[in-house]
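This document starts with one chain, in the form predicted alone, laid out as structure tokens.
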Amino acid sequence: MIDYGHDLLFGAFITPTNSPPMHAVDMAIAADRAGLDLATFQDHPYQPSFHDTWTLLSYAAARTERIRLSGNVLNLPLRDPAVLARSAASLDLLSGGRFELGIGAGGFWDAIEAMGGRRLTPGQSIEALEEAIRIFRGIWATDATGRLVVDGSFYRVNGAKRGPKPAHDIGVWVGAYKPRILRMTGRAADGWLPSLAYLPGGPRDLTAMNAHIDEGATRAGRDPRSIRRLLNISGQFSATGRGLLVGPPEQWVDQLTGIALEYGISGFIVTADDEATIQLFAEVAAGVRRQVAAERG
């Protein structure tokens, strides 16, 4: 049994479909209703079919009362660090510490670099990611003296004023799969959000890799326990089970229960895109929750 000692949270991984044009906020609102702790939405700035996902997030705060939102994962290579950091810090301070900062070193370069990014190459993907990360603290430290200067490789701020300081302590969020992506998570981040389905062995490969983001956090001379390990997740509910996440919601609560108790998960994100699977992942989410709590004591 594993326990990073972070509170269970459960949210919905919303499509940022822009037909028909209010569907990701409806989703996000009913998120919020059903009394989920987190909507989150994809980042895919080159996507036509998408809404701009920062302006979705902004409008979804704006029509939701106490739902935490996060880009599951903002897209990096489009987004300017500096920039971005005070727009998390400003959305944080509009929301009532509403916004956690989910981020990704990059993918679909093609894509990319044809909305005038730069092609990265894996490494330094993840170098990149490193250095905005130094830049989105520092903006966010406001009780630092001085000015931030961050001379990377790829990011530079030169005497940047520091500020708006957010509401809360935004969480940066990492999606990562590869060892050193992952000891880099441990080492600057505050969590970890894979999917299950980019997972060839399923949840059993979540061991090795929360090896590599505890060997990380510790060669930092940082606690693992204090970087969150969520998980996005798909599935269906049916009536009979066929498989996991494929089945009644007692048995989405059974199989959640053990991924939470033996890979120290402390975040489910649900694919949702009707309302249906939200209520009924609500209902898992207390389910779960209650199981959890009765294992640990």
Contents of the next structure:
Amino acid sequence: MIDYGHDLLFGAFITPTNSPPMHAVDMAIAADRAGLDLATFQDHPYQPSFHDTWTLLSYAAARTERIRLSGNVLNLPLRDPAVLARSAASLDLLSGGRFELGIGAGGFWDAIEAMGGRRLTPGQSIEALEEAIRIFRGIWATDATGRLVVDGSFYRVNGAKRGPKPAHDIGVWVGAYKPRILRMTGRAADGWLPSLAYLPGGPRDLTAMNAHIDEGATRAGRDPRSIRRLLNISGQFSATGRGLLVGPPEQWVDQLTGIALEYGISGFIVTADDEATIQLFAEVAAGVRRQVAAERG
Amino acid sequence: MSPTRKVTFGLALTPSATHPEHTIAQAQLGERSGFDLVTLLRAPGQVVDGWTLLSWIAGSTERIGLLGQLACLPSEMPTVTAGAAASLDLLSQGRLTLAITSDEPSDDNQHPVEGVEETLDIIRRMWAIGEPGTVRYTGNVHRVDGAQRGPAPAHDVPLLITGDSPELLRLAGEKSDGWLSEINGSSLDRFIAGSTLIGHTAVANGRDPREVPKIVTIRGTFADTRGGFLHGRSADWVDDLLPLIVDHGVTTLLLATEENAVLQQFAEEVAPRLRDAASSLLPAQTRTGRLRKSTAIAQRRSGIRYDDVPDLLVDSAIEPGDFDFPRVKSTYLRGGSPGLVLRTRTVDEVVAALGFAREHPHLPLSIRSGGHGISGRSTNDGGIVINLSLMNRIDVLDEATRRVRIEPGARWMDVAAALQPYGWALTSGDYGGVGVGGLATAGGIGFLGRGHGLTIDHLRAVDMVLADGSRVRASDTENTELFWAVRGAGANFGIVTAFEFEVDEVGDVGWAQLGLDATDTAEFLEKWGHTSEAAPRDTTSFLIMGPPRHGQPALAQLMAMVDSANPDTIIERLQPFANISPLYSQSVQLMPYAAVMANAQGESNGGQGEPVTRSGLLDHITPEFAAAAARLISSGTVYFFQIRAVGGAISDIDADATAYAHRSANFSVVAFGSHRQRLDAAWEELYPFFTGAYLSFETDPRPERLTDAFPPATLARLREVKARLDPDSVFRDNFPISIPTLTEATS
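Okay, that's the form predicted alone, but what's the structure of the form predicted in complex with the partner chain?
Then the entire complex follows, led off by the chain already shown.
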């Protein structure tokens, strides 16, 4: 049993398809109306059937009222970190503090290179991400003295003006699986955002992964509880239960409550490209919130 | 769309670092005040991200054009920029213009002008989704190594160049869609010199200088006394600005201001006067104002008199070099490369398009409604396509008699959605993306067929344009022989511009998708056939099988509709089907017919090559037929095999009541293969079982297929109508009915 004590967040993982062009926006609006906390989009700029995720996030933020938005996760190798930092702060300002920065080190290196991006080894990509996080925080730190200088091995910022100042403390959430990047997440990030589908052992794998994050945080002198643990999930609502996240909403409630309490997960983001799933997940969210609150006492 | 000399007015706003919402509010005020365009100025040291702000403005406005300004930094990848711009254009429904400029040269940015040119080149290539292969590009600044093309923007986004250096001006003249600059009282001479250089460069590159319109940013002060350029009363502003438009080729003025009062005074007093003055002073425009790019003109096909395209159609015509061409050249299942696509919006335009096509009798002519045709080609190579997709109105004419008028370019999912609020439905096919025109002139074998008949059985009248350009109405009381022929062989006789249907009351329906074991395929087919024929008419099911899956049991997908909102009835009707064999998967829902039809996404234009299909109509699935069909399926020759239940209400209609005559059939069979000869050879074994063929699903070009689709009496009657109404065989794109020659008649 582990509980890092965060409020629970529930969100939608929406396919950023560009055909029809408004699908993803409509789903974000539906999630907003249903009362979910997060609308998130994956970011694959080399995928011609997807929208540019940054443009989509900005457009969808303008069309929603209350819901928070995030990349899930943004593709650092194809985005300039200083530009991204200013863009993120701009969107946070415009949206009244509704933006969170989900980011990944990159994965599909052939496609990244085809687009003109730089191929990095996994180790390099983790270092690059840590430098980028330094740049994000430096650009956002408008109260800090002097211009921003980051002299990294992968990114250099030489005396950039800081700002704009975001409307709220934007969370930097890292998509991570392997020990080294998990430790970096503990050291440098505000949140962790893996996908359940990529965990070969299922939820059980979360225990060891949490431990790597905790270790990274502790070594850096941070409280492990300061790192929020989120989880992308997918499943199916059906009348009869047939395993993890395949079954009626009540079964989802029990299973997600279990994952929240057992593994300290405080954010669940469900793959949802139709309004029915969004509605049902909003019901599940209410149930999990009730049960977790009861357990936490 | 190419530039015209219409004057437009924009607003150039400076984003606030602390209160960007003020900029949003100004953009919205600009839209309300009638500005055509909004852009964000790039201030030195600016920290707010312009693209984010512009995307937000796109989301909080409805109509105003968006001009994105982009400085080329070496760290920004043009491939990603292309995707961002395409997305913003798609999300804003085609409101984007993009201006590119160089950043200050620096250690990191040693080739600023090359950076701009490379960015322009790469963006264009990323958007060229009709071109083959991936994008490869090696420049001094940027390198692209096999990036997938796309997404393409919603419209031909103009790519402007910003800058005053001779290199950038030449680049603007050579490659851009416009030049964005700034004018104040002292820079007019520099503007004129720049404009002249651009014009010369354009001409030297074989372009019309009008392909590079001038967009200028201006700023000024309204005052009661005259004080220099753009300082004075509204009339003084008009005096200062009019020469730019009339003498110097400026097409767009961007007013830079932070003051709402200036914005409004300009919108109310300056812009309208400039518009009026310019329209009376500018020389007469080209006949419609459309200017086609020289690069597009270079891609025209031979044998088409492009300059003679009727005035009515010039604006909506699409040529091979046009931006929209990749979206209209191919259909859902068939690749094509026509020489000219004429998109018609009115009956007058259909008549004009047909007249133009008849002046090119040597060229193929295709008629396209939704672009899902299998037998109906809807495209060609080097010929003319009349594209009816813009004629897509759906109107209820009379609620009491449920009379509905539908234009041919509507898609069946839109028809279903339009009828649902009335509690009505019109049976169509199995896919909502299919267009009305092709299906409603051939038959229409759909999920409500056994209870409600074919789509054509609901047809009460058509408005048509015939081969000679005449407009006729056909119904049971007017042009009755034509009305008979249109219902089953309509593609041979003209272009239907409106259908009038009497639709049915249909409530929510039961919609089932069952995955059934078909290891013993023959036994399965036979049982399904019996079950289907024994089912009440409210139940219509379609069966799909694919090629053998190595090492896995054969599986049949059943899609069934029960025309009942009663769950008990639905289950009762479906149970016999579920009992045929072990069930692998099942989904049963109670939903509106319209929700079942809402199964198509995107456009129907991804086809390549030619579909290879055969069709047959069958009275009963006998053990012999089932065995032969099982052999065909297991042979691997077909990758998609479907049987649709017909019969029921379809069989109530007399065989000679419509040109669709095979009313006794209980099943329509279609097979898709990838090899013409192999499929034809394999089909020989099934052929003897069939009583006919459904023309819409048949692609075998051999003339004897006509006799499969139409029994002798029907065919003879069709030939008479053809000889009378289309003696020159203008309509020969979809199973042309030959007119008997002397030799044929006597042999």
